[in-house]
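The chain that follows stands alone, in the form predicted alone, written as C-alpha coordinates.
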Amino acid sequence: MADSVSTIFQEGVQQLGLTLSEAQYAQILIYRQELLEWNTRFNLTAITEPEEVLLKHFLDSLSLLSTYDHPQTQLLDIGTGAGFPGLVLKIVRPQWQVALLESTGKKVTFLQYVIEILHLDGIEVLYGRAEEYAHKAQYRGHFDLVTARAVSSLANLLEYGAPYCRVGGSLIFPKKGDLTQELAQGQRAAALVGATLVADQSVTLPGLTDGRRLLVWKQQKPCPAQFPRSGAVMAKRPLGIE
(Lines of atoms letter the chains of each structure in order from A and count residues from 1; the text may use other names and numbers.)
(Lines give C-alpha, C1' and ligand atoms only; values in the text may rest on other atoms or scores of the structure.)
Protein backbone atom coordinates (compact mmCIF):
# COMPACT_ATOMS: atom_id res chain seq x y z
CA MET A 1 0.00 0.00 0.00
CA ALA A 2 2.91 2.36 0.68
CA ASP A 3 3.65 2.47 -3.05
CA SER A 4 0.27 4.21 -3.50
CA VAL A 5 1.51 7.06 -1.33
CA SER A 6 3.61 9.68 -3.07
CA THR A 7 7.38 9.56 -2.83
CA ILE A 8 7.52 13.10 -1.49
CA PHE A 9 5.16 12.20 1.36
CA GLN A 10 7.24 9.14 2.22
CA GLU A 11 10.37 11.31 2.16
CA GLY A 12 8.74 13.67 4.64
CA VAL A 13 7.79 10.76 6.90
CA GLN A 14 11.39 9.49 6.80
CA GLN A 15 12.74 12.99 7.46
CA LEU A 16 10.67 13.03 10.65
CA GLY A 17 12.31 9.76 11.65
CA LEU A 18 9.02 7.86 11.47
CA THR A 19 8.46 4.31 10.28
CA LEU A 20 4.89 3.64 9.18
CA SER A 21 3.49 0.18 8.62
CA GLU A 22 1.61 -0.86 5.49
CA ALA A 23 -1.57 -0.80 7.58
CA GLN A 24 -0.93 2.78 8.66
CA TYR A 25 -0.31 3.91 5.08
CA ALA A 26 -3.55 2.15 4.13
CA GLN A 27 -5.45 4.02 6.86
CA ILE A 28 -4.04 7.33 5.63
CA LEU A 29 -5.17 6.60 2.07
CA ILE A 30 -8.67 5.59 3.20
CA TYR A 31 -8.89 8.72 5.34
CA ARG A 32 -7.86 10.91 2.38
CA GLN A 33 -10.35 9.21 0.08
CA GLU A 34 -13.22 9.73 2.53
CA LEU A 35 -12.19 13.34 3.14
CA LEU A 36 -12.32 14.16 -0.56
CA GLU A 37 -15.59 12.28 -1.08
CA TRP A 38 -17.33 13.93 1.86
CA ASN A 39 -15.90 17.28 0.79
CA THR A 40 -18.09 17.20 -2.33
CA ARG A 41 -21.11 17.47 0.00
CA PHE A 42 -19.76 19.30 3.03
CA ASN A 43 -17.09 21.98 3.35
CA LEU A 44 -14.33 20.05 5.10
CA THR A 45 -11.23 21.39 3.33
CA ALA A 46 -10.27 24.04 0.79
CA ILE A 47 -7.41 21.77 -0.31
CA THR A 48 -8.77 19.26 -2.81
CA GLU A 49 -5.79 18.07 -4.88
CA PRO A 50 -4.89 14.60 -3.51
CA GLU A 51 -1.15 15.22 -3.29
CA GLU A 52 -1.68 18.59 -1.61
CA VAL A 53 -3.95 16.91 0.94
CA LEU A 54 -1.20 14.42 1.79
CA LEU A 55 1.38 17.16 2.29
CA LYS A 56 -0.55 20.14 3.66
CA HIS A 57 -2.86 18.16 5.93
CA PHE A 58 -1.28 14.79 6.72
CA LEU A 59 2.45 15.57 6.66
CA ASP A 60 1.83 18.95 8.29
CA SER A 61 -0.03 17.14 11.10
CA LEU A 62 2.83 14.69 11.55
CA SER A 63 5.32 17.57 11.85
CA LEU A 64 4.24 17.95 15.49
CA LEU A 65 6.13 14.72 16.22
CA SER A 66 9.37 16.60 15.53
CA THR A 67 8.87 18.50 18.79
CA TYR A 68 6.88 16.03 20.89
CA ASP A 69 6.85 12.23 20.68
CA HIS A 70 6.22 10.46 23.97
CA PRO A 71 5.18 6.79 24.09
CA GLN A 72 2.01 7.36 26.12
CA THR A 73 0.11 10.61 25.76
CA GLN A 74 -3.30 12.09 26.42
CA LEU A 75 -3.85 14.45 23.45
CA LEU A 76 -6.53 17.07 22.94
CA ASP A 77 -7.00 18.66 19.51
CA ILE A 78 -9.11 21.83 19.78
CA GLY A 79 -11.13 22.83 16.72
CA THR A 80 -9.95 19.72 14.92
CA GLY A 81 -12.14 20.29 11.85
CA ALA A 82 -11.70 17.24 9.62
CA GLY A 83 -9.25 15.71 12.12
CA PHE A 84 -6.01 17.64 11.66
CA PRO A 85 -3.70 17.08 13.40
CA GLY A 86 -5.32 14.87 16.05
CA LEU A 87 -6.75 12.05 13.95
CA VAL A 88 -3.59 11.75 11.84
CA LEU A 89 -1.47 11.56 14.98
CA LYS A 90 -3.74 8.82 16.33
CA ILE A 91 -3.13 6.72 13.20
CA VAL A 92 0.64 7.01 13.58
CA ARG A 93 0.65 6.76 17.40
CA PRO A 94 -2.20 4.28 18.05
CA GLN A 95 -1.23 3.91 21.72
CA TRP A 96 -2.07 7.57 22.39
CA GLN A 97 -5.40 8.50 23.96
CA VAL A 98 -6.90 11.22 21.75
CA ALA A 99 -9.81 13.62 22.12
CA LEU A 100 -10.98 15.62 19.10
CA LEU A 101 -12.98 18.75 20.00
CA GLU A 102 -15.19 20.20 17.25
CA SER A 103 -18.24 22.50 17.32
CA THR A 104 -19.59 21.85 13.79
CA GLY A 105 -22.02 18.94 13.64
CA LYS A 106 -21.23 17.80 10.09
CA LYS A 107 -17.52 17.63 10.88
CA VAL A 108 -18.27 15.64 14.03
CA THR A 109 -20.30 13.18 11.93
CA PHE A 110 -17.41 12.83 9.49
CA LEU A 111 -14.89 12.25 12.27
CA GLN A 112 -17.03 9.58 13.92
CA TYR A 113 -17.44 7.82 10.56
CA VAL A 114 -13.70 7.80 9.80
CA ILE A 115 -12.86 6.56 13.30
CA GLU A 116 -15.34 3.71 12.82
CA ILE A 117 -14.15 2.59 9.38
CA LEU A 118 -10.49 2.76 10.45
CA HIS A 119 -11.30 0.67 13.55
CA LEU A 120 -9.57 3.09 15.92
CA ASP A 121 -9.79 2.65 19.69
CA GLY A 122 -8.82 5.13 22.40
CA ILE A 123 -10.18 8.15 20.57
CA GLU A 124 -13.29 10.24 21.26
CA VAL A 125 -15.00 13.12 19.51
CA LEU A 126 -16.27 15.94 21.72
CA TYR A 127 -19.09 17.94 20.13
CA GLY A 128 -19.16 21.47 21.49
CA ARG A 129 -17.20 24.61 22.20
CA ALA A 130 -13.76 24.75 23.78
CA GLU A 131 -14.75 27.35 26.37
CA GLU A 132 -17.53 25.07 27.65
CA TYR A 133 -15.65 21.76 27.90
CA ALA A 134 -12.72 23.54 29.60
CA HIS A 135 -14.85 24.15 32.70
CA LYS A 136 -15.81 20.46 33.03
CA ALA A 137 -13.81 18.77 35.79
CA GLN A 138 -12.98 15.63 33.79
CA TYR A 139 -11.21 17.62 31.06
CA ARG A 140 -9.60 20.47 32.98
CA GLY A 141 -5.89 19.98 33.59
CA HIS A 142 -6.20 16.48 32.13
CA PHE A 143 -4.10 16.39 28.95
CA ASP A 144 -0.37 15.88 28.41
CA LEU A 145 -0.51 17.59 25.01
CA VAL A 146 -2.93 20.20 23.69
CA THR A 147 -2.87 21.44 20.12
CA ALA A 148 -5.00 23.57 17.84
CA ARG A 149 -4.49 24.12 14.15
CA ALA A 150 -7.41 26.53 14.08
CA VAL A 151 -6.94 29.97 12.56
CA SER A 152 -6.94 32.11 15.67
CA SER A 153 -4.51 34.37 17.48
CA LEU A 154 -1.92 32.85 19.79
CA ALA A 155 -3.49 34.71 22.71
CA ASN A 156 -6.86 33.08 22.02
CA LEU A 157 -5.33 29.65 21.43
CA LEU A 158 -3.50 29.87 24.75
CA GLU A 159 -6.65 30.92 26.58
CA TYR A 160 -8.58 28.04 25.01
CA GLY A 161 -5.81 25.47 25.46
CA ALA A 162 -4.08 26.13 28.78
CA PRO A 163 -7.07 25.16 30.95
CA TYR A 164 -6.96 21.62 29.49
CA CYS A 165 -3.22 21.12 29.94
CA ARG A 166 -1.81 19.41 33.01
CA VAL A 167 1.05 21.10 34.85
CA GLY A 168 4.23 20.05 33.06
CA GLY A 169 2.31 19.30 29.88
CA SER A 170 2.81 20.89 26.47
CA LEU A 171 0.80 23.05 24.10
CA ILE A 172 1.81 23.11 20.42
CA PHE A 173 0.34 25.62 17.99
CA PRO A 174 1.30 25.47 14.29
CA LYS A 175 1.60 28.92 12.73
CA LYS A 176 3.13 30.58 9.68
CA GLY A 177 4.08 34.05 8.50
CA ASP A 178 5.36 37.07 10.41
CA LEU A 179 4.42 36.52 14.03
CA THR A 180 6.36 39.35 15.67
CA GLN A 181 3.39 41.20 17.17
CA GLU A 182 1.22 38.12 17.65
CA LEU A 183 3.99 36.29 19.49
CA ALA A 184 4.66 39.24 21.79
CA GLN A 185 0.95 39.38 22.70
CA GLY A 186 0.89 35.60 23.03
CA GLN A 187 3.75 35.61 25.53
CA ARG A 188 1.94 38.17 27.66
CA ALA A 189 -1.23 36.07 27.47
CA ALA A 190 0.74 32.92 28.34
CA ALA A 191 1.91 34.50 31.59
CA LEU A 192 -1.74 35.02 32.59
CA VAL A 193 -2.75 31.40 31.89
CA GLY A 194 0.33 29.76 33.44
CA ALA A 195 2.28 28.84 30.29
CA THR A 196 5.76 29.65 28.97
CA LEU A 197 7.17 29.50 25.44
CA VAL A 198 9.91 26.84 25.26
CA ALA A 199 10.48 26.40 21.49
CA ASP A 200 9.84 28.11 18.18
CA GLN A 201 10.73 25.53 15.55
CA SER A 202 10.68 25.95 11.78
CA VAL A 203 9.02 23.22 9.71
CA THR A 204 11.28 22.27 6.80
CA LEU A 205 9.60 19.25 5.25
CA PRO A 206 9.08 18.43 1.56
CA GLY A 207 6.19 20.43 0.15
CA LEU A 208 5.92 22.58 3.29
CA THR A 209 8.17 25.48 2.46
CA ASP A 210 5.85 28.39 3.25
CA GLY A 211 7.34 29.46 6.58
CA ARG A 212 5.48 27.08 8.89
CA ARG A 213 6.48 27.07 12.54
CA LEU A 214 5.63 25.09 15.64
CA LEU A 215 5.27 27.17 18.78
CA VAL A 216 5.72 24.95 21.84
CA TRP A 217 4.59 26.07 25.30
CA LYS A 218 4.91 24.37 28.66
CA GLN A 219 2.17 24.59 31.27
CA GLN A 220 4.09 25.74 34.35
CA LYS A 221 1.19 26.04 36.79
CA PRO A 222 -2.56 25.42 36.83
CA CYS A 223 -4.53 27.78 34.62
CA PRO A 224 -6.59 30.22 36.74
CA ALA A 225 -10.23 29.20 37.07
CA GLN A 226 -11.65 32.22 35.21
CA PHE A 227 -10.14 31.05 31.91
CA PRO A 228 -11.26 30.50 29.25
CA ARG A 229 -13.76 33.33 29.13
CA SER A 230 -16.64 33.29 26.65
CA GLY A 231 -15.84 33.75 22.98
CA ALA A 232 -17.60 37.13 22.99
CA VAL A 233 -15.52 38.39 25.92
CA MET A 234 -12.32 37.07 24.33
CA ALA A 235 -13.12 38.94 21.12
CA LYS A 236 -13.86 42.16 23.00
CA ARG A 237 -10.96 41.97 25.46
CA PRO A 238 -8.17 39.72 24.10
CA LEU A 239 -5.50 38.63 26.57
CA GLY A 240 -2.06 40.15 26.32
CA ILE A 241 -3.03 43.53 24.87
CA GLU A 242 -0.74 46.21 26.28
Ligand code: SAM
Contents of the next structure:
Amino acid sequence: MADSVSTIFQEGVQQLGLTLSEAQYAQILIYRQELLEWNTRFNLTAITEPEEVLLKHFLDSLSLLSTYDHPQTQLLDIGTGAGFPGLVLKIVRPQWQVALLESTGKKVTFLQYVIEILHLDGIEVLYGRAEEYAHKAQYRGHFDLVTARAVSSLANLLEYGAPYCRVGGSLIFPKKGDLTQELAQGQRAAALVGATLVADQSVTLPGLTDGRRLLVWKQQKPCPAQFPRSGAVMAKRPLGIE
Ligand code: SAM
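Would you mind giving the form predicted in complex with S-adenosylmethionine (SAM), to go alongside the form predicted alone above?
In what comes next, the whole complex appears, and the chain from above leads the way.
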Protein backbone atom coordinates (compact mmCIF):
# COMPACT_ATOMS: atom_id res chain seq x y z
CA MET A 1 0.00 0.00 0.00
CA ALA A 2 1.25 3.48 -0.82
CA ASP A 3 2.31 5.65 2.10
CA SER A 4 -0.51 7.91 3.27
CA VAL A 5 -1.13 10.43 6.02
CA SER A 6 -3.10 9.20 9.03
CA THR A 7 -6.71 10.11 9.75
CA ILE A 8 -5.56 11.76 12.97
CA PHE A 9 -3.23 14.07 11.05
CA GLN A 10 -6.00 14.93 8.61
CA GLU A 11 -8.34 15.67 11.52
CA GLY A 12 -5.74 18.02 12.95
CA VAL A 13 -5.40 19.78 9.61
CA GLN A 14 -9.18 20.17 9.49
CA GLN A 15 -9.32 21.50 13.04
CA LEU A 16 -6.86 24.16 11.97
CA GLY A 17 -9.28 25.11 9.20
CA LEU A 18 -6.74 24.18 6.52
CA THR A 19 -7.31 22.43 3.21
CA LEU A 20 -4.31 20.65 1.78
CA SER A 21 -4.12 19.33 -1.77
CA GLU A 22 -3.13 15.75 -2.59
CA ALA A 23 0.16 17.14 -3.88
CA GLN A 24 0.85 18.87 -0.56
CA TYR A 25 0.09 15.69 1.40
CA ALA A 26 2.45 13.85 -0.95
CA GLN A 27 5.20 16.42 -0.33
CA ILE A 28 4.76 16.02 3.42
CA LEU A 29 5.13 12.25 3.13
CA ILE A 30 8.27 12.49 0.99
CA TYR A 31 9.73 15.00 3.46
CA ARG A 32 8.96 12.68 6.40
CA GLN A 33 10.49 9.71 4.60
CA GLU A 34 13.71 11.63 3.87
CA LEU A 35 13.85 12.94 7.43
CA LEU A 36 13.66 9.42 8.86
CA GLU A 37 16.12 8.05 6.31
CA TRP A 38 18.70 10.83 6.87
CA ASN A 39 18.16 10.51 10.61
CA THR A 40 19.76 7.05 10.58
CA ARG A 41 23.02 8.77 9.51
CA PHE A 42 22.76 12.24 11.03
CA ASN A 43 21.04 13.34 14.19
CA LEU A 44 18.16 15.45 12.83
CA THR A 45 15.33 14.55 15.21
CA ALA A 46 14.84 12.67 18.46
CA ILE A 47 11.34 11.71 17.32
CA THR A 48 11.57 8.64 15.10
CA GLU A 49 8.13 7.00 15.21
CA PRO A 50 6.52 7.95 11.85
CA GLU A 51 3.09 8.92 13.22
CA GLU A 52 4.64 10.92 16.02
CA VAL A 53 6.81 12.75 13.46
CA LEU A 54 3.67 13.65 11.54
CA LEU A 55 1.95 15.09 14.60
CA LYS A 56 4.78 16.55 16.68
CA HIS A 57 6.75 18.04 13.80
CA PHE A 58 4.37 18.57 10.88
CA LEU A 59 1.02 19.28 12.57
CA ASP A 60 2.75 21.30 15.27
CA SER A 61 4.43 23.43 12.58
CA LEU A 62 1.09 23.96 10.83
CA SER A 63 -0.51 25.11 14.09
CA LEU A 64 1.18 28.51 13.58
CA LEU A 65 -1.35 29.19 10.84
CA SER A 66 -4.07 29.30 13.50
CA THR A 67 -2.72 32.62 14.64
CA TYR A 68 -1.13 34.03 11.46
CA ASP A 69 -2.20 33.46 7.88
CA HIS A 70 -1.69 36.01 5.12
CA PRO A 71 -1.62 35.40 1.39
CA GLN A 72 1.83 36.94 0.86
CA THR A 73 4.49 36.79 3.52
CA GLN A 74 8.25 37.01 3.87
CA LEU A 75 9.03 34.45 6.56
CA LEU A 76 12.29 33.86 8.42
CA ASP A 77 12.59 30.70 10.51
CA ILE A 78 15.53 30.95 12.93
CA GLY A 79 17.25 27.71 14.01
CA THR A 80 15.02 25.75 11.67
CA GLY A 81 16.90 22.48 12.24
CA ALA A 82 15.37 19.94 9.84
CA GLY A 83 12.85 22.59 8.69
CA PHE A 84 10.36 23.05 11.53
CA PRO A 85 8.24 25.06 11.24
CA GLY A 86 9.53 27.00 8.19
CA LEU A 87 9.79 24.29 5.55
CA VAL A 88 6.41 22.80 6.46
CA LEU A 89 4.78 26.22 6.21
CA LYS A 90 6.36 26.71 2.78
CA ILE A 91 4.75 23.46 1.56
CA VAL A 92 1.25 24.60 2.49
CA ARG A 93 1.79 28.27 1.64
CA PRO A 94 3.88 27.97 -1.56
CA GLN A 95 3.40 31.65 -2.43
CA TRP A 96 5.32 32.75 0.71
CA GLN A 97 8.97 33.79 0.41
CA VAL A 98 10.79 31.76 3.04
CA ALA A 99 14.28 31.94 4.53
CA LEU A 100 15.47 29.09 6.73
CA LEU A 101 18.36 30.01 9.02
CA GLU A 102 20.45 27.24 10.52
CA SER A 103 23.97 27.06 11.97
CA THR A 104 24.62 23.30 11.59
CA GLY A 105 26.05 22.30 8.23
CA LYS A 106 24.54 18.81 7.95
CA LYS A 107 21.06 20.22 8.63
CA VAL A 108 21.61 22.83 5.92
CA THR A 109 22.58 20.03 3.50
CA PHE A 110 19.41 18.13 4.40
CA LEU A 111 17.23 21.24 3.91
CA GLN A 112 18.75 21.98 0.51
CA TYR A 113 18.17 18.36 -0.55
CA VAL A 114 14.50 18.38 0.50
CA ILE A 115 13.89 21.74 -1.20
CA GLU A 116 15.37 20.32 -4.39
CA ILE A 117 13.42 17.04 -4.47
CA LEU A 118 10.15 18.82 -3.61
CA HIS A 119 10.81 21.36 -6.41
CA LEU A 120 10.18 24.32 -4.11
CA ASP A 121 11.10 27.80 -5.19
CA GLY A 122 10.94 31.11 -3.33
CA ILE A 123 12.86 29.55 -0.44
CA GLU A 124 16.49 29.97 0.62
CA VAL A 125 18.65 28.40 3.27
CA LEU A 126 20.95 30.69 5.24
CA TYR A 127 23.88 28.86 6.79
CA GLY A 128 25.15 30.64 9.87
CA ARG A 129 24.20 32.18 13.16
CA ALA A 130 21.16 34.36 13.79
CA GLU A 131 23.17 36.96 15.68
CA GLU A 132 25.49 37.42 12.69
CA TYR A 133 23.01 37.50 9.78
CA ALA A 134 20.93 40.04 11.72
CA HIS A 135 23.56 42.72 11.17
CA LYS A 136 23.53 42.33 7.37
CA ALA A 137 21.61 45.22 5.82
CA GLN A 138 19.55 43.08 3.42
CA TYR A 139 17.97 41.06 6.26
CA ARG A 140 17.47 43.85 8.79
CA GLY A 141 13.81 44.85 9.23
CA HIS A 142 13.03 42.76 6.15
CA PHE A 143 10.60 40.04 7.25
CA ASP A 144 6.82 40.11 7.87
CA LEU A 145 7.01 37.05 10.10
CA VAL A 146 9.83 35.61 12.20
CA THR A 147 9.50 32.19 13.82
CA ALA A 148 11.74 29.99 15.97
CA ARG A 149 10.75 26.70 17.56
CA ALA A 150 12.76 24.99 20.32
CA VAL A 151 15.80 27.23 19.85
CA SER A 152 16.25 29.35 22.99
CA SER A 153 14.56 31.35 25.76
CA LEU A 154 11.96 33.95 24.82
CA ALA A 155 14.37 36.76 25.74
CA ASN A 156 17.05 35.35 23.43
CA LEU A 157 14.54 34.68 20.66
CA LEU A 158 13.37 38.29 20.84
CA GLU A 159 16.95 39.52 20.65
CA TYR A 160 17.66 37.22 17.68
CA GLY A 161 14.34 37.81 15.94
CA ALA A 162 13.31 41.46 16.40
CA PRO A 163 16.15 42.88 14.26
CA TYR A 164 14.86 40.89 11.26
CA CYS A 165 11.23 41.91 11.69
CA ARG A 166 9.74 44.89 9.86
CA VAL A 167 7.76 47.41 11.90
CA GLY A 168 4.22 46.06 12.10
CA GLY A 169 5.46 42.50 11.49
CA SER A 170 5.03 39.50 13.79
CA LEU A 171 7.25 37.15 15.73
CA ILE A 172 5.78 33.79 16.74
CA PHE A 173 7.51 31.44 19.14
CA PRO A 174 5.89 28.08 19.97
CA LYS A 175 6.53 27.03 23.57
CA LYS A 176 5.28 24.59 26.17
CA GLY A 177 5.52 24.09 29.91
CA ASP A 178 5.49 26.63 32.70
CA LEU A 179 6.51 29.95 31.20
CA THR A 180 5.84 32.27 34.14
CA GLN A 181 9.42 33.44 34.65
CA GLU A 182 10.49 33.11 31.03
CA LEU A 183 7.55 35.18 29.86
CA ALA A 184 8.16 37.95 32.41
CA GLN A 185 11.80 38.14 31.30
CA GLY A 186 10.68 37.97 27.66
CA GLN A 187 8.37 40.93 28.11
CA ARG A 188 11.17 43.03 29.57
CA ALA A 189 13.43 41.98 26.69
CA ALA A 190 10.67 42.80 24.20
CA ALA A 191 10.49 46.39 25.46
CA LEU A 192 14.22 46.77 24.75
CA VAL A 193 14.02 45.42 21.19
CA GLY A 194 10.83 47.30 20.22
CA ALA A 195 8.28 44.46 20.38
CA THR A 196 5.17 43.76 22.47
CA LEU A 197 3.27 40.58 23.27
CA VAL A 198 -0.06 40.60 21.44
CA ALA A 199 -1.32 37.02 21.94
CA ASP A 200 -0.66 33.93 24.04
CA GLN A 201 -2.67 31.22 22.34
CA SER A 202 -2.94 27.66 23.54
CA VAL A 203 -2.76 24.86 20.98
CA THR A 204 -4.68 21.65 21.48
CA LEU A 205 -4.77 19.31 18.52
CA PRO A 206 -4.83 15.51 18.06
CA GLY A 207 -1.58 14.19 19.58
CA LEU A 208 -0.66 17.66 20.82
CA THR A 209 -2.27 17.90 24.24
CA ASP A 210 0.79 18.78 26.32
CA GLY A 211 0.17 22.46 26.94
CA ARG A 212 1.57 23.95 23.74
CA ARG A 213 1.30 27.70 23.26
CA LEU A 214 2.02 30.23 20.58
CA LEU A 215 3.54 33.45 21.87
CA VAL A 216 2.84 36.17 19.32
CA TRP A 217 4.70 39.48 19.37
CA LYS A 218 4.36 42.57 17.25
CA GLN A 219 7.32 44.69 16.19
CA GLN A 220 6.25 48.20 17.17
CA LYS A 221 9.35 50.14 16.17
CA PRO A 222 12.71 49.40 14.57
CA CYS A 223 14.97 47.30 16.75
CA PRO A 224 17.94 49.36 18.03
CA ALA A 225 21.13 48.73 16.02
CA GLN A 226 23.01 47.33 19.02
CA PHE A 227 20.89 44.13 18.91
CA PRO A 228 21.54 41.29 18.66
CA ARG A 229 24.70 41.35 20.70
CA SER A 230 27.29 38.62 20.20
CA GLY A 231 26.40 35.10 21.33
CA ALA A 232 28.98 35.36 24.12
CA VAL A 233 27.48 38.60 25.47
CA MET A 234 23.94 37.22 25.18
CA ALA A 235 24.97 34.19 27.24
CA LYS A 236 26.71 36.34 29.85
CA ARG A 237 24.08 39.08 30.14
CA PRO A 238 20.69 37.86 28.87
CA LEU A 239 18.18 40.63 28.18
CA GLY A 240 15.33 41.21 30.59
CA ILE A 241 17.00 39.93 33.76
CA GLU A 242 15.79 42.02 36.70
N1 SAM B 1 13.34 24.47 14.98
C2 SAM B 1 13.67 23.07 14.83
C3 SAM B 1 12.60 22.21 15.46
O4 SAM B 1 11.73 22.75 16.15
O5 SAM B 1 12.64 20.98 15.27
C6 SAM B 1 15.06 22.74 15.40
C7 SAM B 1 15.16 22.85 16.89
S8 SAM B 1 16.78 22.43 17.45
C9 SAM B 1 16.49 21.99 19.11
C10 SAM B 1 17.55 24.02 17.55
C11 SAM B 1 18.26 24.41 16.24
O12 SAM B 1 18.65 25.76 16.29
C13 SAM B 1 19.52 23.59 15.98
O14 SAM B 1 19.43 23.01 14.70
C15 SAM B 1 20.65 24.59 16.08
O16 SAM B 1 21.70 24.29 15.20
C17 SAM B 1 19.93 25.89 15.72
N18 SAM B 1 20.50 27.09 16.33
C19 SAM B 1 20.75 27.29 17.65
N20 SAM B 1 21.24 28.53 17.85
C21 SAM B 1 21.31 29.13 16.64
C22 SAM B 1 21.73 30.42 16.19
N23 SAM B 1 22.19 31.32 17.07
N24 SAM B 1 21.66 30.69 14.88
C25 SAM B 1 21.20 29.77 14.00
N26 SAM B 1 20.79 28.54 14.36
C27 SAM B 1 20.84 28.22 15.66
